[in-house]
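What follows is a single chain, given as structure tokens, in the form predicted on its own.
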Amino acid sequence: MLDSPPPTAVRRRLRQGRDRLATALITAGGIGVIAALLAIGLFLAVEVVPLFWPSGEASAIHAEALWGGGETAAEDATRHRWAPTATLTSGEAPRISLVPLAWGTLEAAAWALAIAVPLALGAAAHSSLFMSRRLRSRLKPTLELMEALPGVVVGFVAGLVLAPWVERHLAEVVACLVLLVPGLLLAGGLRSRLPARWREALPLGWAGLWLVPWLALVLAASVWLAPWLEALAFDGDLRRFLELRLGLDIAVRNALIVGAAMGFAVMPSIYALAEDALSGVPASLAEGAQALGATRWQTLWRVVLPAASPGIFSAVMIGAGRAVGETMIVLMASGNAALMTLNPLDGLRSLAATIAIELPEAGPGGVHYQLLLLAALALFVFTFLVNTLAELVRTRLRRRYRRLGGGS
């Protein structure tokens, strides 16, 4: 009778089998994702080809009609229109320009990042370097849970609650934005002048809590001072001043509302990734810089941020990718007006929102349907290129700072 293999050998073989199975599943998943992306891109490209090389008597669409402009501003305003289902008169050019949709997509993403990136990176730097561990262990999961909020909920609140409220209280909102930063600087200045015993009662590690009442006081003071500021600086009517003096039209749902809502939506993801990158920087680097006489700000700016820059850059690019592809927030909070203006108080229309609105009404195989798939292909290519560029830059930065132990 043959001797049975020892139990340790059996367990080793089982462990190796599980490892091989896990490796095979992970490899298959990665290959499946790549294959799915290639299939999506191939499908969109095949569906769009008949636009430029039609069969039969259908006329081809020229790239100039989609992306080109006129020689003058008046011609630009005429050509840059999106109304593919509009009835045209004889000799009138089709209104199928994708330029206003691309403009709206980039404008919404730009405002969202302008709001989200400073807040998210500031919160990440404070929580990873200055906040007490006890408070950080409670606040960080709460901020990360904000990412689970559906975009349709954020868009609903922004479009039906926030936008009308801002329209009715425009002066109060401007006053809050103007006085918020000076109020925070004033809080820091007042704390530095307090007696040592009082400063110990207000540690920087717990600033996330004791600043909340101060922020509420600043906001209340801003609302109280808003009528005086409006009378002093804007002749008593801010809306009239913007419309008559500056020539700015004010839409209820505009680019700033979209930027605020999308900034709120993308901020948790940027914060979580940036905070992980900053927390991964070895403490010895910061301690060494401070031992050499650097202040906390100098340590953060010249030591910690460069070491964590690959992870921070990836966080910002991931947030930008979500902002560009966001659909429901733009759909519900932007007004969906295909405009090309620099006025942040005007509405806009993005590529993703246009696809969501018009695709159910477009007949498969028709020109309108193919134009919408072309918009989807433009979004796909743009997102792919941005992510590829982000990965290349991140890899280069990671190699540069690897010797510091700051790779993330």
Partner chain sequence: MKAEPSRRLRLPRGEGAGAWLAAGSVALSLLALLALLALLTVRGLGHFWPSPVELVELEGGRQLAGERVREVPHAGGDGLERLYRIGNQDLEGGRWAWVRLSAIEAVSHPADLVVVERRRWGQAIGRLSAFQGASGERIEGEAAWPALEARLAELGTLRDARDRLREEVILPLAGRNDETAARELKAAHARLRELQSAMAGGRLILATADGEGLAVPLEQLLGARRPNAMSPLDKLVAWGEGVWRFLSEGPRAANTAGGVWPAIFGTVLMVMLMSILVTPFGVLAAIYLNEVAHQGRLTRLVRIAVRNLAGVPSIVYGVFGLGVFVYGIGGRLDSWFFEASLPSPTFGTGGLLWASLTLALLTLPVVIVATEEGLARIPDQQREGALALGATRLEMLSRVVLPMAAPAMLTGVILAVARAAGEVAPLMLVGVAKLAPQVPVDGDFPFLHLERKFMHLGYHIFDAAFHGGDVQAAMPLVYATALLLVLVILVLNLTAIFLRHHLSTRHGALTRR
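Form predicted together with its partner chain, following the form predicted on its own:
If you are looking for partners or other molecules, they are not here, because only the chain is given.
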């Protein structure tokens, strides 16, 4: 447009008209796209309405049947059951309690968080306080890659590789869990005994890296020590010990496997948000604490962590949202039996997995279809609320940092 002739009135009007048209189109398109996105919730809500509001011959279902126990079932054990397609013998109502599915979902998410939260928070604390800048700038993308690993691959490894291995090597797994923490502390203790020259070669800032081979060594050692541990603590056979002494059933694909796999999948997103929250704490706070003689760990525990706690909370919330909705990992690693037990070695069945399995077979408009849509709506509402809560907390936190940090 460098040497265009001076705009005449017509040209100007044309340009302005084009501009107005484009703005109108962008507005219409933008609103349309956002409306289409938000229509998801609306669609689910509208489709689910006939379940509770019968019109014509469609059978209404009381909320009680979904969430409470069925009146028809006599025994307590069978009160909450999900068997919508079971052939009914004597005019009994189909078992459509969503309770076991919701239970399975929450149980899987709880185990995933139990594994992911300590890992992610530990990693975030380490990387925001101790880690060298160079390693941190490499670690973030690495963990992002970990987050991007498809659920179907993680689920496959968990369900078909990890689960059978764990079933055969229960004692080894227990030994690994028991020896993990002492192994790490041993590494710290050994390092402080090393001559100064060696110690400099193994700085705490790079501990995340050089501990990897050490951990591999510790895990190998615990596998090697496992039979001895089994003989000492569990009468020589851990499996029988669990089944007889504690009365636990052991399924190959169980809640713990799901938790481990999903913890692995959820950990990076919790880490990313928690690390943001921790390193966003104004540096003056931590520096002040350290100037008063606190170690870095004390600074973290007494100053940084309380200041960042809303951010940590929102990170955990986001993680919970992801864990509740994850489909393929639960589908492949859980065995999909709708059980309601507290036993972490038993199978489970989650809402998301149930939708994935049953919706293609459920005819549109039927009760089964609407029930599955209700499950989807529950997932949608839950994750949406949790994410909004986390987002609000984070916005507030950012404002607080600005106030605390003054100019920075």
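Numbering follows the first chain given and starts at 1. For the two forms, the rigid core is made up of the largest set of C-alpha atoms that agree within 1.5 Å on superposition. Treat the numbers as computed from the prediction; the structure is a model and nothing was measured.
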Rigid core superposed: residue 130 CA moves 2 Å or more between the two forms: no
Would you say whether residue 239 is displaced between the two forms, judging by a C-alpha shift of 2 Å or more on the superposed rigid core? no
With the core lined up, does the C-alpha of residue 38 move 2 Å or more between the two forms? yes
Cα shift between the two forms at residue 192, which is computed once both forms share a superposed rigid core (Å): 3.3
